[in-house]
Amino acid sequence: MLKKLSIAALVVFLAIWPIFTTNPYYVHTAVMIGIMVILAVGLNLLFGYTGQISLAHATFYAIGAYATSLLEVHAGLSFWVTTPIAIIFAVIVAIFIGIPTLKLKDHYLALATLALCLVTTLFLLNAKWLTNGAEGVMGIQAPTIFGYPLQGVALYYFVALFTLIIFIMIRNLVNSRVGIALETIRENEEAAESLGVNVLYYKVMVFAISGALAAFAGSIYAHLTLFVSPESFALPLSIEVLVIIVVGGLASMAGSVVGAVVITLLPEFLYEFEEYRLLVYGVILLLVVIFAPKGIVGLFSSFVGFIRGKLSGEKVNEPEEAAEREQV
């Protein structure tokens, strides 16, 4: 009961704050912030969920980018026809590179993802013909809505309007047999098989899902900025998305949304010390990883289940214990 109070009462809050600020760069933060709760909630099912590690999540938000600005500057297409087509190719292309790359395992798939990564980082700026090369691509028009621009605030409801579903339908998916599945390979692929899950199909299936997500934050993303250029989609970005995973938390969709937020406001506070927010990140993963592998929600959750516990008068020694009760 308390849970869905709590649900309710953020979505309350995110429908009303826009009402009492007037500051865009606020809204614009807003935004970004649901982009990378996209993004997050993606990288989350085949990493947290699965267990495949993926360093590609920019390349996937690059063709989203990429493809619906190139497909409205050049062919004059609206917003509602090049993110369709942009999701559609990005689920091509990840089942075309999924099939072999998903066969290998762990820092071996890293290598593989991280390899592309810097191919589509290298691709971007050496097709002029195409990207523009490093000065990227302008002209990119707000989308509109029965006349009516999607900017500004109209722009952050319509983004927390898609995050919120997309959250719903990854939850489901993951409380469902599928879910189940993903585990079971997450734990052991030769125990999935033998228990009859087609393992490379539910691999590349989610590496699929994942791809596309995060194609459908990139057209967001190129709609937000109304213009998008190579450095904004290379390797720092899938290293942003994996440090807010781990630090919300691995299989945990509250995790997604609460590691989004630290990770998205963090370089607010830390302005003075943008050139070194690589090594920032790595600091925090690792102290993470030391202190907290369970991430921001994993520790609060084990924090509560202790306090239950203590509160109730049951024996728990460690705070971890009473993690065990707990569902975040």
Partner chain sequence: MILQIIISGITMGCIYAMVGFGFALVFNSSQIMNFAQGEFLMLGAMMHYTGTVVLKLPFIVSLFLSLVTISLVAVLIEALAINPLRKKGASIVMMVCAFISFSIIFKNLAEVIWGKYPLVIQGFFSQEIFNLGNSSIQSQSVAVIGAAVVSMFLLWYFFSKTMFGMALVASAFNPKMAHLCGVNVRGMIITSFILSGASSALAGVVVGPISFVSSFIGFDLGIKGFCAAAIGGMGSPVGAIIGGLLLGLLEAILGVYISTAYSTIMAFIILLVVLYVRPQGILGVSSR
Second form
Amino acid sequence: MLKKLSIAALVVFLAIWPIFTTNPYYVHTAVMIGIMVILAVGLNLLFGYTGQISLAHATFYAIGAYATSLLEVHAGLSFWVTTPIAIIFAVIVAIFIGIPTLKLKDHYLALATLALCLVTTLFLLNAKWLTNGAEGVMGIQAPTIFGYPLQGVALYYFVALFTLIIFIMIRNLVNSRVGIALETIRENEEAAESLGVNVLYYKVMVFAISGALAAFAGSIYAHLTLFVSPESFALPLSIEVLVIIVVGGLASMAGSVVGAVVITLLPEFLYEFEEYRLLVYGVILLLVVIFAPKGIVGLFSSFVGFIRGKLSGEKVNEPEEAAEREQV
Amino acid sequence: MILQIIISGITMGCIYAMVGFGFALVFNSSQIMNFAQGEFLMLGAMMHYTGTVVLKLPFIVSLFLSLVTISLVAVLIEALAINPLRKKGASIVMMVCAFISFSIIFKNLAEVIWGKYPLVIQGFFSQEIFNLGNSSIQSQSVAVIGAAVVSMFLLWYFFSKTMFGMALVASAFNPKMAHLCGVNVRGMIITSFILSGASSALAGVVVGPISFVSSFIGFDLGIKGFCAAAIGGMGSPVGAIIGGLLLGLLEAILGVYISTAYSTIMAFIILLVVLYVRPQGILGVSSR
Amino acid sequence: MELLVLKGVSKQFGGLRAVDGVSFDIKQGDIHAIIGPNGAGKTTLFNLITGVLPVSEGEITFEGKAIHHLRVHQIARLGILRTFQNLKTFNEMTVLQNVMAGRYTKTKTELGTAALGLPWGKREFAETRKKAEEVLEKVGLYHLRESLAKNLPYGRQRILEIARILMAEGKILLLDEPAAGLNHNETEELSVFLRKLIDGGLTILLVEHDMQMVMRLCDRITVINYGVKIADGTPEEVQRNKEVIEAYLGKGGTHDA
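Show the same protein again, this time as the form predicted together with the partner chain rather than the form predicted on its own.
Whole complex next, starting from this chain.
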């Protein structure tokens, strides 16, 4: 009940806050957070739930941004046509790359996806005939809806709506038969397969879903900044999304959102230390990995559990402690 | 001309080999890929800059200081992150995340300490170019190849002639058995971190005069070191050396006859093909 | 009626023949044991039946259909479920989720249905949950349903693995050393429990080192040594078999490790 109320309050807040501000920078930042949430939800499905690390998230983000931009600038197609094309293209690429790549595990998977990410950057920089190299693609127009341009606050509402839809769909997915199957893949592939789960099929499908989401996010990014260049889609972006989900909480829907908000807003608070931004990310990531592997959400829920235990005077983790007693 | 290309290929190959070797060593002892390996190289070069240019220490003293410092950094990584994670039974991907964070931390810390702009360090020889017949060779190439040969010889001696080195090989081959035989597995892991730190730092010191020294070289050269190790079969130090030399030569040849950007993409494509088709390495000398 | 038939099954690892021309069949409703000294090839046999390893020679049929070319998850869908010698529980998932995972082959919700949150997917999920709670109650783990599997003691993890495959309502269960790590009382309970499953229409194939349990519980026993079948029959027949006594029970007593 309390949870439902607070979610309703959050939705209302997200719907009305732009009315009270005229600062376009806030709106821009809010759209950026939405983009990061979409990226994080996709990577969390792949890494947090299914256990498949990927540093190639930036590749699909780039596909979304470049495919829509290039098709619009050169072929004059509209955002509403190019975005689905980009998403389908990302899915096809994900399936083709995913089949050989996702047969690899752990380190090998990290190394292969790292190489994919680097190849993407080199391609964007060197295939000048297509991508215009380091100078990037200019002349992207803001999309229009019923003749009204989708920018500023309008873009914010568009992104907020789709972020919400994506969030709900992926939440449904993880709280289902499929979600449990995905987690069994993370925990033990051999056992998952022995229960009838087609491991490679799900890994590739999840890779494709996360790729599709990243491509959608990329398209939005291109239409937010109206300019794309290779450095926005390089390894640091992949790492930033990874940091978001690890810091927020792996295998947690709330974790993706909390992580995206914290990591996107962090530079605002570190304004004077802009040079140290990545350094701070590194230190935070390291601390979380070592001391709080379940991320902020994990810390919060154990804190809530602790408070509840204090208030009611009961043992919170009763089943676990019962299990430990039996072990003795 | 051909001789020049071959020598510059071998020179870079030796650098990749030294990094790849350290990478393989750690992987061998702990089954962990050290994604921060390249940063050891960068830090080694940076320390040497501080030693020779800022503190004006003699070359040898500065070199020694750099190797010791980087070895300590490697041990620090093991003690601060890897050992606690191993004890907790954390998944391998969490260790990958830890290494990624070290990589970010080192790179950005170096930027804060030494700045963003490339630094110049002195080579081992005062003369910049040797003439050999009608080709001219960068003198630093001789230093790089020399350093690689000497360090490989020392490591070979360590592994095949000393008790401790042999125990390290044994524990890589079968950790459980080695443990039963009284080999201290943690000690072995620490040793492999020290050796990998020192060999990468040495690579940094000798590559510095060729590539300049900046916070970026760790990542760029590190990833080539991974390629070298992967070509050689990941867990095989000897394979990493051969893989490094092959990669260096290939790059030099492609770089001259096609283009530099193309040769870098080639290196990654080779890495991917190796991972997809022959995870045991092209050379198939893996112990796994 | 024969449920599972092995005909001349061999497995070659390089120069080593881990399993060599083994033939036997498992009858519907039996508890059938495979015994043999360590390294005899018992677990390899399990891996061949469940498709983890490809068969080098010979054929395996289940309900009259050849299955040795199928992949692991396809074999599971036919109703052949297994446990593992070195436990493979889903450590970071709760006990309840572990058991729910076992229902995979009996449920249908796919990616699209799940993502859209369609009602039948939700209903199926709720049914799976209910079913899992029933199974947990049956095996006595209900009170631990919210614990993470990794926090369970060893013996309970073994029970959890069995509970997990019960959810699939398969036709044959392959249990790899189910009594390993259990104390005497727990082994007794397990025997009683397995008997009950047979009465419910299941068939069980097990690898086990606890000879007392095997002799008392099983209907048929197949003995293998160095990958070769040396005897096959009821517990009495096997106990009388000379070759078995020499190879396995010889030198004054049982290998019980």
